[in-house]
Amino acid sequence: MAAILLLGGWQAMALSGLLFRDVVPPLGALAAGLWNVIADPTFWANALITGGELLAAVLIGGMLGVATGLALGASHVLSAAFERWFTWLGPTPKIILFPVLILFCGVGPASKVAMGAVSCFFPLVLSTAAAVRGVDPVLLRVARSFRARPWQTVLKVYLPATVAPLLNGVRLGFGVALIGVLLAETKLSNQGVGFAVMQAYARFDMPRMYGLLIVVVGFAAAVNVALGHAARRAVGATSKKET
């Protein structure tokens, strides 16, 4: 019901003139520009340039955010410490460190992955040392019982009992590395979706301009999804361990 309304609106605001009428193109249009999106290999080259920098970018903001959140959830001294430092550094709009980053990494696509993994990081760090002091403390004196390593207990007790607050930080930080990636693109890029779109933009062709969007929000909603119902899945196995 929502998809007909947002449509039917969409249709009636270009069809009244309001507007002109290139802005908000008519739903043939749209579709037109999509298929033709969809059909470019141009586009496809692109998605997979972007599709590259995303996944490294959440690899290794995504692998030291869990280790930071991880020794701070273990240590009070280290949460007394630092963990103030990331809840404050955590809402700070990563766009601005995006110079500091090409001085660092260059213009290639290294600074596209670094502003995507410092994107990535902050969600992960306190999502996931969150979930560590929520661990039920019999699981760790039973491991403490059996004189497990420090790495054995992150293994065996840890990341099990954390796996589906886990899933919820990588979905919140899949969704602003996606952001980063994208808008490091846009700035500073000759490849990529983000460029894509500018080009676009500077050609005022919207129909692609608009397709290329749907593709980027179809995507991001597709693997939000898939990430929701893993941490389901997750939750649920774990309730029936409990019972």
Given for the second form:
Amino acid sequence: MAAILLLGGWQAMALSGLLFRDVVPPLGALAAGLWNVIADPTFWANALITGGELLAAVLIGGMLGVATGLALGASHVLSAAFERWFTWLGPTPKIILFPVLILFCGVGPASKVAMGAVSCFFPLVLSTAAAVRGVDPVLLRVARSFRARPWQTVLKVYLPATVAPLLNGVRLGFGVALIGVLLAETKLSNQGVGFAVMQAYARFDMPRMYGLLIVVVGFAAAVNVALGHAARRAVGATSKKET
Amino acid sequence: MRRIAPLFGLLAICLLIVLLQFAIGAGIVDEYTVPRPTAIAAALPRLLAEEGILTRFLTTVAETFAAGAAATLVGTGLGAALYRWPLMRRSFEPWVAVLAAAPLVLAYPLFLVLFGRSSSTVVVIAFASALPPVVLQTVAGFSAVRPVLLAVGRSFGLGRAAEFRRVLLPAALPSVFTGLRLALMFGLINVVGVEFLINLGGLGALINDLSERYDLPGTWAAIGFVVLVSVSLFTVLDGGERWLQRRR
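Having seen the form predicted alone, could you give me the form predicted together with the partner chain?
What follows is the whole complex; the chain from before opens it.
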């Protein structure tokens, strides 16, 4: 219902001639643009590159973030000493680090991975630390009474008990990593989806640009929904186990 | 131990900076990627005198507040409308959630076409990125108002408008403020980001300028300045939010 309303409004705007036809193309042109993007093998080559960068970014930034978050969450002293620095740096704009990351990692894909990893790192540190503090102390006491080693406590208590908030952290981290990677590609690159968007802009190929944006937004929304769903299922699983 | 821990953290970071200084001096860390901390500090007066960092700072702040204020006003209004008409909420809230998760800032070339390479582009992108989270936050805030309060209002025979003004708005004020905080946060991130990307206007463009001139101490100093600005903004907003929640 809402979708029909929105699409109808868009079409009316496109046909009214109030805005430039090139900027707000009619639905037919949009669909054609979207189809051209999907049917184009170079788009998939670009998508593969961006996807690889994104995956590497989420893995590197995510693992470092979870490790840091575990340390902060498990130790009162470390948390009191350092957690405020992460809270402060968390919401700062990360893209300004890009020129420095280019110096460290070169102009190739590595600097985009670094950009995404830095973006992804902070939300995961904070959500992991919060999740670890939310673990039921009884579980920890059980682990201690079984004389679990630190790594056993991490694997058998902390990780299973924090799956749901961790998945939510990954959801947030994935979103900002995607933005980081794509923006870095629009700034300086010769491949990837961000580069393809800039190419469409340079050629003033608006339907193609919309097509690319629709694909990216659709992908982001799909991953977001999937991770959110997984997090909710994990919540259901743990609460069932406890009762 | 826990009381002095923050001091310990600060000391550790200072120690790290001093170590870095010596590591660069000894040639362990390359001076041409990471300049000496003293050189970065020495670049700050130059940024003040030659690069007009203060005017750029004011540009960025003005753009952030324009986008943040607009997103708060429109977002709170839309959120209230979605709360008021459940049918609209059911049909549009999922779409707003999709937009909130979408990398809207990637559409900046599109906005460049629409608004030209101007300050208004920066503000509009920041506004568009900040709007969906504010709407979601507002709807959640209104929905979390205790039903008892609404029942009391109804028993006093309040009409729709009076109910909104006397019951809903005061009860949801803290979450409206959270919306404002979100709006300014998203606003600042996107303003600085877009300034950097299209090399126009305030602090983001300054960093781009300095790095393109390969002025590394200047780049690092400017990055430090931006971090300082955003940290102080968020600290003030956080304090305001806590104050409001305590007053409840």
